[in-house]
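In the form predicted on its own, a lone chain appears below as structure tokens.
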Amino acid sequence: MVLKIHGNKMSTCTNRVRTVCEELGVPYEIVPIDFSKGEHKAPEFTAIQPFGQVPYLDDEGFKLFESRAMARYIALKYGGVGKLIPDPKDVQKTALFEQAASIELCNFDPYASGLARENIFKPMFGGKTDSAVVEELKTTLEGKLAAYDIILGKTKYLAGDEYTLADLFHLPYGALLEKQGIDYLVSGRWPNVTRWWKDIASRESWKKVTSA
């Protein structure tokens, strides 16, 4: 039985989970959720995911939501220890991994996802972009990436010299920045960030997810 990911291929968080599966060669099936029909708000969906957000995972009856939790679960169960997450017995490596994962969650995602919301998702659903909010988000993200550049000047990846989920977590919203004409990750303005981004965005797992 393969993993079932109840989500949508247009969803950033769904693609985060798909990328983990591709990294580890874990078979999975997308159970499509149609946003236009409001299927993510339907009672049978919110009975499992009360926030009405995609995706959620069904692994032979075990159900889990929140994409980062799903990523950790898949890595722990399906051979990702030592590949995408450190061995939990290595306390220091695990602490550095969790530090890096927290950096993405607190210092990247709110601003990158906020920009996507203003520039892509609002217009897609008939809303209007708030240019003042966009400029504020861009300014804040610039400061965050300056700090990233310092970290990535010391190590190849965010948690050290090995690729982990903490790097992978950036891919969905990071990729949307360039689609908005925001070249922060590729311009070389922060050279260590650009080197890192080109590395993680060129991984076969991400290419497969974005080409499907």
The other form holds:
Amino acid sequence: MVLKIHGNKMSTCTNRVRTVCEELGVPYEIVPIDFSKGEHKAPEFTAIQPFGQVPYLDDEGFKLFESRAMARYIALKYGGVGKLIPDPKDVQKTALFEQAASIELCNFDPYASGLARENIFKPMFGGKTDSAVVEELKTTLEGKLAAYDIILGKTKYLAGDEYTLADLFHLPYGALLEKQGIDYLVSGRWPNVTRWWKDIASRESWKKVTSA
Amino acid sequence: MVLKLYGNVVSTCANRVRVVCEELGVSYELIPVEFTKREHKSPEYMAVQPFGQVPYLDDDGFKVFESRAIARYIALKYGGIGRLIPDPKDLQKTALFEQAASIELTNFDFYAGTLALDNIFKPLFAKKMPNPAAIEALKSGLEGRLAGYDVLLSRTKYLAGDEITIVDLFHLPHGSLLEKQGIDFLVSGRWPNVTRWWIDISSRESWKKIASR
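Show the same protein again, this time as the form predicted in complex with its partner chain rather than the form predicted on its own.
Entire complex below, previous chain first.
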């Protein structure tokens, strides 16, 4: 039976999961959740996802939410070990993967998603961008990318010399930076970051998810 | 050779690692990195941790940073499988563990960690006072999330299921600091399952040992 992802193609977090499916050739079906109709806050949805956040996965009755957990589950179950995540028996490689996964969540996502929230989603839903918050987020992100540049000067990808989910997780909010006129990932100001970003953003899986 | 943890007893993130070591009876040496002397921003320190953040681990030359990655590594290597983390061969249990791990970072630490930073650490170390509107927004956000936690913890004893995992422990450092800020969200019983769970995890011997030093 085909995986069901309850979400939509506009949702950054849904696209994080779709990209993993595309990478591994795993068929999936989107069960549409319409934000504008508040479907993500409806009782049927919050019975499964109590935070009212999109997406969640239904794998033949086994339900899971949090896009990164869904991605890890799909990778573990459908041939991602050795391709997108290291073999858990390799304790050091796994540690460096978890280090990279934590870096993405703690040192990139709060700032990149915060910027998307202020500059894109707030105006979209009738709110007002707070320019002081935007400046603070940008300044912090600049400092973080300087550190990324050091790490990516030593290895090709964030966890080592092989592409992993930790790199992929950056794609949805990373791609939205340019749409806000923030060129941090593409300008070459941090050359290793730009080299890495161009690599991961040009993968077929991401191009397919963003074109559909 | 004994594990070397570069950090200090005040650091919430170092304590996240230390509580896991205590749970598993893993010996470690705490090598002091003092915030007040800005040692975490020294070239020697940043050569290992380029974000200038505490802690990092040195296991016989193998270096890891990010407290949750360090904790996972220690659990995997030193007997945590089946005790604090699920067996990776159990796919569904692992998936629910990863769901819980993601919840902790995006739905708890985002608010509780920033509250601690704004109300306690920035005033203490950077003489930067909090913005009251920002604090109220963070508190409001956390209230919404804890309502979600209460639903989950009405179904299972701990966040990933009926067994404690490192993910429950991950909440301890920033969770404990909420009360110090006069925020009683975890202890008041307003969200009864959250309070039941919080009292359980914060009364463990491993945490009491860390929190006392």
